[in-house]
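Quick heads-up: it's one chain on its own, the form predicted on its own, in structure tokens.
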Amino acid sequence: MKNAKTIGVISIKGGVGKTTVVSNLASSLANQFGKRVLVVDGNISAPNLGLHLGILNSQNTLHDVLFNNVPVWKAVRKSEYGFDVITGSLLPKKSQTRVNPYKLHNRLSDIKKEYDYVIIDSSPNLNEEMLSTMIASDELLVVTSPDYPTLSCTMHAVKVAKERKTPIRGLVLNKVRDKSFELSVSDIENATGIPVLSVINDDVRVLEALSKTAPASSYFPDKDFSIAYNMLASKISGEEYKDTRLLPRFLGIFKR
């Protein structure tokens, strides 16, 4: 049996939705695909992963993990949207936010048999912590939107991952709101040099599949955003996915 591939998923600016990008790839990839799938929740000195699940008490968590109270998989809990889960403290204490980057690559090597994909939602901040996700990855994806700022935080990532030689798989633009102003997917693949794999829409029904604690995916399936992350997880996959809206299909024979 071959070990899991390792995705990190990352960013260095708050609020671009990487947390919700995680949780949606990892149901797609269950879900549309079966695949095997455990996500990780990386944030070490802020975990909120668990929040978007509804998974709040967990009995052992990645801190205990990495401060060696428990074995990895024991840590493991089954999520009801198909996948698992290793949560965050949601109040580690201050000596477990001192992190050793080569741990979680470690513990995470005695249970990867077991599934098909690990998902680690890293840290948006640049420490130790993304270190860690990185050193533990096979290869990242990164998520952006499409404005200046948060380009210009792309580049950072992209150019640091570059620098510790994590293949980084693409970008995710996420909270696309088709409006003139914002960047292009050509502007920010030519300023970064990295393929834009998915464009995801901004949708207020994903705040509402939120706080309904479930992935926006699972909630709203058939919606324009749910697709985009199951051509994602194809991408991801190497497996084929149709779409089988009317209107792409329509535009797809017009362009040919």
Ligand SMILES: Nc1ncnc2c1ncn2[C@@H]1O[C@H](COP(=O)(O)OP(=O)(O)OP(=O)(O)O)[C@@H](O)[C@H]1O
Contents of the next structure:
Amino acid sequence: MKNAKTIGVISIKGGVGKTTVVSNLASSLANQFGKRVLVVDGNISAPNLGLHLGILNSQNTLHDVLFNNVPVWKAVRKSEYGFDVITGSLLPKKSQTRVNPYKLHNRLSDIKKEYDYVIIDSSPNLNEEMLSTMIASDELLVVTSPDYPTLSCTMHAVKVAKERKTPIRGLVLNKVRDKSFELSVSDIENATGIPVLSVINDDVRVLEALSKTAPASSYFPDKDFSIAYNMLASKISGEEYKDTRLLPRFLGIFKR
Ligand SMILES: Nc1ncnc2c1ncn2[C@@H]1O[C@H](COP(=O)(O)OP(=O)(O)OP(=O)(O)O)[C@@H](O)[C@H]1O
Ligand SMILES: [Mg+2]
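Take the protein just shown as the form predicted on its own and give its structure as the form predicted in complex with this ligand.
In what comes next, the whole complex appears, and the chain from above leads the way.
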């Protein structure tokens, strides 16, 4: 019987790419490594994971599970991309945004045996919502980008996770443009004391995939950002992965 590892994807800054990381990592774990994956929209006051995946009309949502005592399995939907999803209600009532932070953990425990990984998309707000994700998670990925304001929020997120004693697996450095003014991986690792597990380029095709409600790594499987997600999934699962594209291998010979 499986007992899923639960990974929370957090940041204390909006728009850095948490939901994108959740859907792309899930797609890589499911499609490259054959894992059974459930993604959960833990952004309780502003859920939009369903919008990333084209799932808009769930009969039951996480809000029904948390606030109306609907059994968790009734809220599970199949995505088109090889993994399951629990979406949130797009327009939650005000009474459906203040949650007991232990409830998500308790409700997800009923379904963890069905999966290898449960990945929780977090709210950027440092309140009961993010606390729910932290308490429900075995480990965290913190999403950041290579600029000072985001780094400052990332250092704050790391501090909060450490205080709560939720292990941080690593940072995902997203939206990198390879500019000389950007913070480097070592700047970010030195400032936070946490390893950068994955570096993902800023690429307009990530937005194009979003407009098709598809994870970019499944819509553009041969692009660098997709390979980066496969390598992240390889690190998370401990399973080997090789970039088999011809051009990068060819260029690699010259670099050596
Ligand atoms: N590597 C990337 N390159 C280009 N655009 C990206 C990349 N990653 C994410 N984006 C875009 O950035 C925007 C914000 O991403 P996303 O919704 O994943 O952020 P978030 O951290 O979940 O935001 P929120 O805190 O509001 O939930 C989206 O339009 C997404 O497509
Ligand atoms: Mg989000």
